[in-house]
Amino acid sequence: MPNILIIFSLLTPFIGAFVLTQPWLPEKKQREKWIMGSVLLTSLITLALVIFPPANPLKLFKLTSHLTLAFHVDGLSRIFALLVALLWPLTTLYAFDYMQHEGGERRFFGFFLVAYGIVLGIAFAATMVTLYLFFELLTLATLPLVMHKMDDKARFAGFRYLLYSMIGAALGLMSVIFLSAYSDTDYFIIGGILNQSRVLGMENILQGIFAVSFFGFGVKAALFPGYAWLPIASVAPTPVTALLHAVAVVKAGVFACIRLVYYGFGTEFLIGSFAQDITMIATVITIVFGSVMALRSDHFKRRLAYSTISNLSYIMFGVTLMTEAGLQAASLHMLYHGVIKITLFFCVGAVYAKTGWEYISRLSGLGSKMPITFATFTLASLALMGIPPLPGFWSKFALGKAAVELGTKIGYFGLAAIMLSALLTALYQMSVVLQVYFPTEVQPGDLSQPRTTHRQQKSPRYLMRIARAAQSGLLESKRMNLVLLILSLMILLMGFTDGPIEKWFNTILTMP
């Protein structure tokens, strides 16, 4: 496969995104289709790199004599890549039904298909800059994303979402600067690129910046200090924060991370330093607190919110274990966890456009009038409590088996956390399914009274649909429902093939 395809994936959506603004797409219909085969054109191209990978690294030019602007295609950018090119078409098909009632539609799906050149750019980067880059234009094309409403909240999630990625940027920025200062290539190489003759008396140094950097890009993963943006960032409108949790940002920052460790710095200079211990702890305290805090939660969004932050911090785990068994592990559960929350928060949003309800205590018995929404949210969070044969066990597994390999303190208490994780994953999910499946003496509010938003006051054939439908005992969407049944499928396959996956993540994440 010719390695200039990688351009032409870049390019594709930010083509479309010039595109959508012209003025002779004015029609509703037109705009959809243009938006559609944009994002469809792009993750074609990317599948088909993901398939088959060229062989040699795209190399645009040289800012200095160790920093290169390159792209390339390994194995680990295969996994990032599918997971992107498969939920991104999904999303969008969503997004269409749901945006109708937020307004904005031209500017949110411009910055939307923006955003998906940008996260393909951090999924084939080839070098720490190159990585770094596009890391920083992530910030800048979905910060409009969350605060796509412009009211307080979002603008108040705006700033928050854009001082906590600055400040993790700064940070990450200093293991650009020492790779390339003791390093020979600035290519991405699986166990690290630093020179060892060259480190020799600066360990402790380098051990700390790299500490420093894993926090830094960590911020965008969620990772306790630097969480608190995530579950404010849920103003954003649904298929954003579905985006923003489950591929897009989250992602990002675990891949940055996953690089840092085993592509940048090395597990080798790494494994059994104080840096090692210090972000295996940030990681495994992270696990607890999210699901404490989704526990508490009685906020829909806010709950899967902080729930992604526990599950973020598994990947995480995975990652500071610094092993093969770890990194394998962690690869499969980004993989995993992106198909199982992303169906989560959209099952969320659905119920969110149908009735304006955002907390979890008035959905009482809504499952009748729901029933696709809340089986595939049922099944999601099965997945999401690791019950098998559903993907979540076996990612949660691998990760469990990685860490009893590891044999250190930290490790077992790593084990312990995710253990009391699934535990308290399975209260915060069930206790909404038995809700809505068995309500109690607390009734939700009258569904013939839906949420008017500003777009949906203008629009009156919107509000006699919701009215009718509410009427007739249903609130789904057809679109909606069709892409609620296609990740259900998805996280049924997942789960009866996982050894199959497993075995092609083994034997790619080790290739060039």
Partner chain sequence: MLPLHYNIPAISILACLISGIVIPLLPSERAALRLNLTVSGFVAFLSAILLYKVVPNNEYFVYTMGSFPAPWGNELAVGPLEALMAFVFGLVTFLSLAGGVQTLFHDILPGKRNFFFTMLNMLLASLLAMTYTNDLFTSYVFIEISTLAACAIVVARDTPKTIGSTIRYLALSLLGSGLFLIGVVLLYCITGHLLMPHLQMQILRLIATGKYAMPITLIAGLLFVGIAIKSALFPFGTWLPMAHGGATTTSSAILSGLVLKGYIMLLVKIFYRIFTIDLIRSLHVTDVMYVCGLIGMIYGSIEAYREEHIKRMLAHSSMAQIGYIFMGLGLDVNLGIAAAFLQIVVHAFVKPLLFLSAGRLSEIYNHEKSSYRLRGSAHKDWVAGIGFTLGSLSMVGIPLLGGFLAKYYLIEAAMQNPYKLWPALFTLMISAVMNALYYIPGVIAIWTRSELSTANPVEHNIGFTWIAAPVLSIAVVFLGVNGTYVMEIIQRGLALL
Given for the second form:
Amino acid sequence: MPNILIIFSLLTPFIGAFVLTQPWLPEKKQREKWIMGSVLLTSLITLALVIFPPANPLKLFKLTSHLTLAFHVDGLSRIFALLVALLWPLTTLYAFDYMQHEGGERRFFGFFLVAYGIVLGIAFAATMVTLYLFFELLTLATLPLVMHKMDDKARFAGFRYLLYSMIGAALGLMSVIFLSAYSDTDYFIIGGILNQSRVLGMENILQGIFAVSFFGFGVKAALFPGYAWLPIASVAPTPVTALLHAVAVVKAGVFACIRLVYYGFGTEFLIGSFAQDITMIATVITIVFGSVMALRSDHFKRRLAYSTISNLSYIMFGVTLMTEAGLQAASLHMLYHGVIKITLFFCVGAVYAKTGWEYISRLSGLGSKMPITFATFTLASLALMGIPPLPGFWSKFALGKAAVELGTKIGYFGLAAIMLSALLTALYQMSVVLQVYFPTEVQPGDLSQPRTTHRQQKSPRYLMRIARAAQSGLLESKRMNLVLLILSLMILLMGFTDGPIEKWFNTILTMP
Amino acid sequence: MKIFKGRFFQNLIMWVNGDTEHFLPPADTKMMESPKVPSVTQTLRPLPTKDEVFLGSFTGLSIFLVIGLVSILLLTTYNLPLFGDPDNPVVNEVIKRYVEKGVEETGAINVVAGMILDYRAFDTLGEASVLLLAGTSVMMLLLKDIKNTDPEDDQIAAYEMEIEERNRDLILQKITMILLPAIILYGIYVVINGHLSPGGGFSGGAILGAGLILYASAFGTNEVRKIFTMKTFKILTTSALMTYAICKTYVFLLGANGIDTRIPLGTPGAIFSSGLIFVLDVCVGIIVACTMYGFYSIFTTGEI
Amino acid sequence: MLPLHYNIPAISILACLISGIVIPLLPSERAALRLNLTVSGFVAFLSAILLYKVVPNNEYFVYTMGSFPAPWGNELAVGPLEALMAFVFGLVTFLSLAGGVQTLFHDILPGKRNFFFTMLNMLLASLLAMTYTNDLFTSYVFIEISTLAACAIVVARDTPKTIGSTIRYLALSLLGSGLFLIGVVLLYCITGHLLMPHLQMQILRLIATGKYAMPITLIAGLLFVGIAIKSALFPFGTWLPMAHGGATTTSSAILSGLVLKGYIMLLVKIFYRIFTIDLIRSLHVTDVMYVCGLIGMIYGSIEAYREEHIKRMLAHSSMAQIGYIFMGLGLDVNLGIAAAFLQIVVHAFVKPLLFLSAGRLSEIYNHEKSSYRLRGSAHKDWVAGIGFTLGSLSMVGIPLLGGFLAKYYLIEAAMQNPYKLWPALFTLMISAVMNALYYIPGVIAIWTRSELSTANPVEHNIGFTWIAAPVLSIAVVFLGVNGTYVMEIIQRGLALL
Amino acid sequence: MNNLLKTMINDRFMIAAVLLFGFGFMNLLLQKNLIRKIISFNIMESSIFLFLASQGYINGRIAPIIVDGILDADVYINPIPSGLVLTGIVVSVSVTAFFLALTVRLYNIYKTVDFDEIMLLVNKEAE
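Alternative state: the form predicted together with the partner chain, after the form predicted alone:
Below, the chain from earlier opens the complete complex, with every other chain and molecule after it.
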């Protein structure tokens, strides 16, 4: 594969978004075709790159002698790009139906496409400064998506998101600069790029910088002190919450942390240092904290957001193990959790789009009305809890194994936290499933008077659709169902083919 | 937001209209009633309360700052070279050349004139531009336009002018008639003797300007306007400055490139000597005189 | 005979002065405008040639004004850094004028526009003179010219608010130039010279003999404080937001973008060419600069965050950026000074871009200035919208734009001085986050559609849309991508200074 | 002590200049009346000129205007400070004029010359 293809995969979504913002496509159908076309084309190019990675990095230009803007497809990029390229078209398909009742589709899909290009940029970044550039751009591109509704709540969420992300990026910038100052090359190499002779005597400072930047990039991955934006940002439309806050944005944070640990500072330099301890403790805290908060919250999306926080820290825990097994387990969980969590969010979105309900306690008995949605939900919940042979089990297993192999105290603590969190996951996920299929004393919601936002109530078309759906007894739309089915198939498939996947990961991650 | 507009002369007019009416004939009451003078107390905005003003919040700081600065400066003065000591660091080769070769190189008997107009002429060019800038900025602020005048004010001004015209001070006028020629002559003397004796363009120009101001205050600006209008002002000032700048450009550029630019210097001590310095002195004199009078006229009437 | 390009500095200063003098005689303001544009473009063009000639050969030359050499006559001293600054000054003046002329004609009364153009030319002349001069007293004279001209172009708008802010600006400026003058006088007393190389010689001799140690400290302090007041360093910069925020767009752009930088250029020249940078460091002047710069960064950012009036917000942000520059100068490493100059150059392009775009946006929205009321304005003139966005992103520090590179070099410089690294690093981070918090919401606001954004199309502004905004935007991107070239020029220039 | 006194008497112009400077500076900061502020500014500038001019004087020498063709540097005082003072005076006059013009405009608008009051009123002014 010629490496110039990377540029095409990055530019296609931008071009798509540009055309979309122009008044050239007046018809809704045309627009949908155009969007889907751009997304599919990008995914195809990306998949081609993932399967046949180009050998040489693509160098664009040098900012300074230490800062180069360059792209490369290595093992980790391939995993992340695969995840993104698989899930983005599905989300697009899902969003067509979902966004009908939100409005502002042109703007939404414009930024949606741009965000795709930027996430791919993060995936293919070959140097720290490229990563940082796309990291910043990701914040800027997703901010309008978070603030989509432009009401007070959305604006507050957007401001919070901006604040946290900018602090994170600023802290991350430190490592960009320090890495460029203390290394000879700035291309990522597994094992780290620090020049050991120059580091001598500066170890503590550099490890401190590492810890600070880890927390900085970790803000996007909702690591402990910087998690607060994620639950609030769930005011965004569900495709955004699902894709950006369960997959793209948060996984980009994790991805950046992996780059920082394994490809930037290097495990050899960090392992056993105080920086490892601090970061690992933070991940352990986040694992437990996220699960507990998820159990506490009644808001459906927020519960999943807290669950995301907890699960992301599984990955981060794997990252902070700083062993090869840790990296492998982390990337495995990155892939599996991405698929599982997006499925869960889509189920929530389906419920919200059709009924307008946000709280779990109101969902009693909805299972029969939305059979496919909740079947998928149950499957995904089981996978998230870690029931073998579903994928969640394998990744947690790998994580646990890696932790035991490391053999430090905090490692065992982490293992315990994962166990505890698995239990809590069972509690908070199964309570929903039970609520849905076996209604409690609380009356099931009155379908003829859905709880909706002000704007939706005004739309007669929406009310009519609700009424018709209530008559027929089914509340699901075809395209959404299709997406959910594809995703559940993927979950099952991944569960059964875990062996080959792990082997593939092993080969590509150890490849230079 | 210009509800409270008014003029600087309101106080004057109130005094004019007041009880102690000593120079208007009592029969002429019509003129007194025509303009409506707003009372100053009405136009004042309500004073801000104490809380809003940070009155005196910086007083202590300022006093502390000033006392500190002054004591440091006094200490420094103690450490500085002694007053009037011939061995001071300032007495060095720079002065030696100015004094010993000045006449030969610049043709000016007055070493200071030679220094500011030839050796360090770039500074002086800047200085002349400052004058132009000051004139321009004052005109920018005070020349009459729709923003800083209103019809009522114009009425008041016309009224005031009327009073002034009628009550020209005879003593002042007579004295002016005697003094003015002498002042103007003296000013011209100082200007064109700048390279020979103390004085020069700046001082001479100031004297000329003062003469013009005296004339204007004795006979009214309208009288001056017969010979000296806005147009004259602009043309005189800019062309003098222009001459100055072009002469200096010529000298700077050619001099720097090592081409001999020497205008014939003439006999040192004669009036028409010292080359460009004489011309420059005259230019500076014109600029200063015009600017001085310009300030006076704009400040009093808002136009030249 | 000198090489021809040696004449460029003198020619550019004199051209500006002479055109400033001619303008009152011109019949119409259009002619004045054209003359002004021509002169500033001419200066930029000549300076570019000078830059092209000077940089490859590492030339640093002294140009006598007139036929009298060093200690007797006035001199200009020119090197790569000076040429670069002159180029920036000329170019940005040209662009600010071209871009803001429509607002200018709205803000200033017909009879007084020619005065404004005179001021503008004089301001450019004074900036060039401050950059090039090799003579301390000349720099004082031109500081005064720039003070008067700067105040005048603020007050040209002639609203009660601008007059009030100008009087404050003038009072503080006079304080600054008074202190500067005392410094010059004292320096003359102990050395007997006014030209920089000779001053340096004398000062080094005095330092070696240990004489007048205390006056030298005081002089360094006075010169620094005098200039710091004028360049709006933190505790002295309170005059800036009102004056810069209230002026007409062109004035704001030039004042924020250039005038402050002219003083800093002069300060650096004084430090290098009179005191030598080692002496300044041993006198702890750099420490003061460093601390004031840090506080200024935070203070300016906080004030900008609290401000709603869009131009005053930009002015507050200028104060923060001045803090960056002084922090860089105060880092005690040579790279820090170079980084500060890169920041100067970047800010000289970014801030006018922001001011002009904001001015254009408010112009198409009935001259509204509150950032809330500008909602959706970018849809009416997307060039202005993109200009504002680019400028904001550069301020936030997105890679590929100028602001990032300046920040990068500042941190890299800070890394060379372990004692000053951490405060600098954290303050930079805080300031960057604050920048994002007040610029990004503004960007989102102007791009969010509102009722006004679909109203009638607006009249075109050719100067802004086709000249100022594109060139400034390209400059910002160019500095972000190829900033190393500029950095190289700066470092060469500093080495020769 | 004697030495200090001697120096003080010898440097009387400089000391007077510094004291005047302090006086002007303090008034510039503390006076509320704009006209008084301008006057104090002028005092401040004049004190600097006094200082500068006093630096030019050398005991027993005469003004630098060549008399009888004597071209000896030991006869005349230092001409440079005189030239600098001249420049300084012109600058100070110009600035004073501008300052006064601003004051006049502000007085016309607000009917007061109290600086604090003016600043308050200006701050309240709508854009």
